[in-house]
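Read the single chain below, which is given as structure tokens and is the form predicted alone.
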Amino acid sequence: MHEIFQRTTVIPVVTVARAADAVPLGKALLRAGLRLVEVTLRTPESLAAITAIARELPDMVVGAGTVLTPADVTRAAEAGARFLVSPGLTQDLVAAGLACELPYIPGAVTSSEIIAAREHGFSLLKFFPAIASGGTEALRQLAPVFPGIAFCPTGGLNDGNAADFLELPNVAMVGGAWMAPADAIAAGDWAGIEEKARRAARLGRG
């Protein structure tokens, strides 16, 4: 886990219609500074699209998001994906997530996912979705409660708010499409995702 995720502070967490654009997406994610990419499970095409980078950009690590259920566990992991990201968490889920001795962060908001996750050992967390849930003041306000716990907050996030939740003591890095929207990978638009991802990858570096 902390030999991956060290010194991330932004996660393009992106969603690929065709395989095709996986790999132009990942270099132009690499040449802006960002070497992780979460691939979410949520087209028909993303299980080739995370085998693609995997085999082609070695110098990306790429995961699996969306991750809802053991099977997408197990297809994750045979696709190549060096880390899984789910925006809950299930006993069934997090026994598969462990097994499968990738890094694993399951999804947590309310205090009761908190402690449930504390217990399966987890003190890394996606906090989904991070606006709708009270954003950066939900945050603000679990930290003194759960001393030793970190979060990804995703889910409403953008160029100019980001920023706001690496200032928390408790996140460790942030997720978000913002860089990287669906539309601009569907229409290939390499360039403005470099530029926008070359914003994002300065983001809390000073």
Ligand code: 3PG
Contents of the next structure:
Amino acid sequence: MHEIFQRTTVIPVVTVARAADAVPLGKALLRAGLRLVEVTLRTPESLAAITAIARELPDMVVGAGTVLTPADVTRAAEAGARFLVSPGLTQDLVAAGLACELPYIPGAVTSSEIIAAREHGFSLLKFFPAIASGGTEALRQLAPVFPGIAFCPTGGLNDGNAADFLELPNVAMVGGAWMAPADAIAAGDWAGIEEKARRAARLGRG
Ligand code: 3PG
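Having displayed the form predicted alone, please output the structure of the form predicted together with this ligand.
Below, the chain from earlier opens the complete complex, with every other chain and molecule after it.
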């Protein structure tokens, strides 16, 4: 696993509508002890948000999520993303992801998708949408079949269930928006986000 993911248990997955919110959001997450952040490429200002965090918060490791095309890979890298996350995987994305040399977490849920990702050399995979795809029980059943494959489940995780995922031997980390939902970001509720992020930062293997 790439060194930037080591010691990471929780990745906030944030969707930022206004780039101006990126730095105060990043500061709240950092104060809470969360050093990585995945900014989804789902809004027109997402790339500007990545650039703002990369420039102004050197202690933060900002990545791009919802990377769906090779053009997204290029745009995210140019914006300053230090890692990339996709909900799935295609031949074109593999080629673009490997060519850009950033740490890349593609998504895989089914056995065939996991086998394909493994054939391309990936050993850390996003498992999305985690709850809808069978949650902890699905990951538990995949573990003996795919030794050496670690997952980052996201999609439907929250304060109440994230720890259950982290107990699984094939879960390296978890991700989600529960500590920084889009409406809290839009409202500028940095104190509320910090509090939830602080609880999230405490998750992990005790
Ligand atoms: C993702 O892209 O990983 C998800 O949007 C995060 O899912 P959540 O919003 O249910 O946490």
